[in-house]
Amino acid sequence: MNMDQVIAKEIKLLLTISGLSKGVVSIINSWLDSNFKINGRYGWAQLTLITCEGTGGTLETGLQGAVAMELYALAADILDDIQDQDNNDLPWRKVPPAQAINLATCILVLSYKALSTISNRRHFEDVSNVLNQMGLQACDGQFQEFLNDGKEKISLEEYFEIIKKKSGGLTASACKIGAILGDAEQTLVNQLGKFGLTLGLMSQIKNDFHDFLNIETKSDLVKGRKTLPFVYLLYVLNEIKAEELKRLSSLASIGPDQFGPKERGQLRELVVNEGTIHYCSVIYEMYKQRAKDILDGIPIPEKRKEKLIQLVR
């Protein structure tokens, strides 16, 4: 049995002993397959099985933790998507929003009916705090860019410390829940959060730059949202050609009657000009080489870190 299929299983079993009606289950194991499709199979699972493998633990060790962090994500990315009116093909955006909170709501608990399955006390404890604060972060995080939204711009070092709290605050906290069932000293569980962080960071610079030309199914231009495209464009051009920028945005909020194909062939001229995929790919590519460099000073066998390596490559 090879590791999604143990994973499902774990999922099964759980979703069996919740007591909650068939129609229910149906809806979340489908919502599941939905989300695969986005972000691969179990993919916050995985993430925190190869750390708890890296560190010395085994599977069996790290699956309540995995099982957890996938169904967390799951829930973050559902109420994500209903705040911010993004990805209206998901299954989730097709339902009333009040069922979809709902749901979400049991998803997240259920992410900590697996999560109470530990049964090494110390480890429950830490791993239901890194989950915690991983969630406090993430409603910060959310709460100051709704914000954000209504300010003209803000800064780099603004729209970085929304990402770290949001998207690296759930990549290093399955990197961290991993260390902490693998048993790891703090040292070495705070340097995979380090390192967890990084990858979060990196998935975010570019979910942005393909997500700022989407407006089909994202809301970021439409909405004015300050990912890392429109924060560098609003910082180099100049006064014209930025009211050039919040021009178009107002007419992708109109709709498609009056952003067409001249409109984003105007705001792809704006991007490609001033550099924007230029600055995008050097700022990714910085924090790849950061992250390979945490993993260069971590003090595990190269043989226990080749599916980290593989993470980067």
Given for the second form:
Amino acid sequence: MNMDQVIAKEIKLLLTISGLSKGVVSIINSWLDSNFKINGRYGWAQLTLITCEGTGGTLETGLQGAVAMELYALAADILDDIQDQDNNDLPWRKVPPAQAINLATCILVLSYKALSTISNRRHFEDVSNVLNQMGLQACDGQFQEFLNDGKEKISLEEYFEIIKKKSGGLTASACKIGAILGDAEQTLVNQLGKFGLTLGLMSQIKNDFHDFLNIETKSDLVKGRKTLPFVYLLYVLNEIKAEELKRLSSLASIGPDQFGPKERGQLRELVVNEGTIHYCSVIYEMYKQRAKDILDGIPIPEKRKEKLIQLVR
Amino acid sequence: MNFDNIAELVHELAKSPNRSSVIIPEFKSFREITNCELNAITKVFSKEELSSNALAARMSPTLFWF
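Can you switch from the form predicted alone and show the form predicted together with its partner chain instead?
Once more the chain from above appears, this time first in line as the rest of the complex follows.
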């Protein structure tokens, strides 16, 4: 069995012994399937396992933590989408919010149930701490984001603080959990946590940039969400151009009638001419270099680092 | 990482891409910018003219879960 099949089997077993009704299990399975289309098959579990194996652990020792991470990330995605009223095409956005919240809670509990099967008590406690801290940080970051939605602008520093808590927190935790289950020393766990944090920041910068120009499916610009391109532009633009950006954002929020090809072109021009692409690219490059430096400084054999290196190649 | 300083320098360079040999030393003389930050900026600006598509290609997902 390959890694995917092992993870799938473990999740199936967890659902079977959960006592949940067939209907609920069926919906959770279909939601897991939809998530695969977005994030890749068991991406979070795989990141956890890659780190576990990198630190000398095995598929078996990392499996429960990997499944917990996968389920936790799915629950977080669902709750995030409901709170942000985002990604309307996903199945959890097509059912009443009360049902989606209920099932997200169920998935979150399943995540903890997966953890409870870790036999090594120290590992269990350490992984639980990481997961709890991640959840608290993500809630805190999300709440800051709500507050920022009402502000005209935020600083670049504030933007990065939030994405560290949200996207960075998830990837950092996946790596930390993998390292803990690989029985790594605390120093190594922390180093891999930093590596994971950096991966999450890179991912968020990329997503922010793509979503900013993807008016049809994403609501970031429409809602004036403080994504990196938006925060950067409001920081560097002079008053007239900043007003132009706000005007375009406001037209986009009215709908496609007001935000046609002409306005789209104006936005694209503003983005390109004012260095948005360059800025996102520079910050992305810097984090990529930082991730490589962290890996270089990690005292594990090169061969075991290979899969981690591939993540930032 | 000083995000503000990087933003200001990148903005200046984007507006005047042919003046990098003047802008960078001038910027360095009164603002703090590390070698690591400068390396990343130089790397990005030394590439061919960036379009949104070019950036999208360079920021391609490094793995399935991205």
